[in-house]
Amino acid sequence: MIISLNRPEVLNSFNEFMAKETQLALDQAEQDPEIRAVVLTGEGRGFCAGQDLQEVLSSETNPTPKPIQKIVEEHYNPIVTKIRELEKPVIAAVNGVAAGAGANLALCCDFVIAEESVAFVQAFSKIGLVPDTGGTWILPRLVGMAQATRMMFLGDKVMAAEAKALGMIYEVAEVGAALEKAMILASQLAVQPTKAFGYTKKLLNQAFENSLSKQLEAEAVYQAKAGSTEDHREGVAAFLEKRKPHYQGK
């Protein structure tokens, strides 16, 4: 599945309609089998400006607009969940600027491919807010604290160079080569033991909190799961003829 955010007249600003949608297109990719790996873009020149600003500020075609803490937590804390709990492959395929709210929500897929002239900005600082969006949990992750200090106190332009650099983002992609390179990646992922995946990422969700007592258990679990999949029977047999597996996502 791609799911193309689109309103590049605002460099695919977030607004509630585009948030809700995006969230109904995980949904589908959740509950749909014949999907096994999803891409995430945008259409125009940017990948995602963050939240629309028009759409938190009164006016007179907004009298009353919904408070920030609404938005977050209806619009952006579901988006970071579905993904992050979606047991199939993401990809993030950056065309363009990725900033505030669209820098994070990148940074949470699976992987992250983006062109070499994308900037990516934890723009919150410049307007006296806090990184959302799961920025505080994935990006101290990915770069260690001290990086992710300096980019959310900062507000710095991190080009995609940098990015993969700093272990931020996967692969940095020629610019127009995003969305083709995260098209590849794809169709590699899809066809792969997709139960595996799944449980593999439910596992990377908890690394960072639990002991490794913990952690020694919950892969234990895990891997009885696994062990009881279609594609692991698929996969061993493979192994023993000697020849290519034919996965199922089962």
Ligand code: T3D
Contents of the next structure:
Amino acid sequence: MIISLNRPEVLNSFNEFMAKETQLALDQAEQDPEIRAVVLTGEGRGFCAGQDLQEVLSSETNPTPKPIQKIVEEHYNPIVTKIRELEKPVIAAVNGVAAGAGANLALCCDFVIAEESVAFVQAFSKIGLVPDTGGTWILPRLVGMAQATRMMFLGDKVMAAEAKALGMIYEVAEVGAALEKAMILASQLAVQPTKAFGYTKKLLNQAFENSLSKQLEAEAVYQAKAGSTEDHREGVAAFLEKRKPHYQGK
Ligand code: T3D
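Now that the form predicted on its own has been shown, please provide the structure of the form predicted in complex with this ligand.
Let's see the whole complex now, leading with the same chain.
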């Protein structure tokens, strides 16, 4: 499934409608067994510039804008939760600038492929806000406290090559090639044992909070689940029969 953020005139910054549509698309990705990998990208020259800053201002057409806390709780938090909880791989194909919530949206995906011209910007401090959309959770885990603090306090542009060197993203693509690369990866992932990927995500989500003993317990529980899938049986049979496995995500 490809989810494409589509408000290119404002670099795909999020208004309420796009946030709700993104949530619905992720629900569909969860419910449809035919969907076995998701690619998230943006239309036009940007990936996503975070919150639509027009929408938070009071205006004639929007005299009582939603309070910020509600925007974060109702627009962004469900999107991040749905991506992290989705038991299928999610790839961000970052085709252009990723700023504010847009940067952290990309970073919470399982794979991030960014074009070499892409800048990731923790733009929040520039407008007197704190990072949201899971940034304070994911970024220190990806790059460590020192670099996360630098990005969040300085709000400087981190180009794709630096992001890769810091371990913040998976891959750099040539300009114009992020979606193509992401689709190649998605095609590979979509024929793998999807349930095992889903359980691996569950384990990774807990990895930094659990003690070793808790994590070992969780691995045993999810291994039992994976071990009872059709794909596990198929994987073992294919190995023993010296043939390629045919996984169905079941
Ligand atoms: O409710 C809450 O506020 C809580 C939620 C917070 C979550 C957040 O994401 S807070 C952070 C919000 N985002 C930003 O502060 C980023 C703002 N944008 C920028 O700093 C720059 O646009 C970029 C660095 C992303 C890209 O710069 P550049 O020079 O490539 O493009 P540009 O010319 O600035 O933008 C192009 C157009 O998009 C422009 O409109 P125009 O002049 O062509 O009519 C610009 O106003 C519009 N645009 C870009 N970002 C936003 C936006 N319009 C509304 N909201 C935006 N976030």
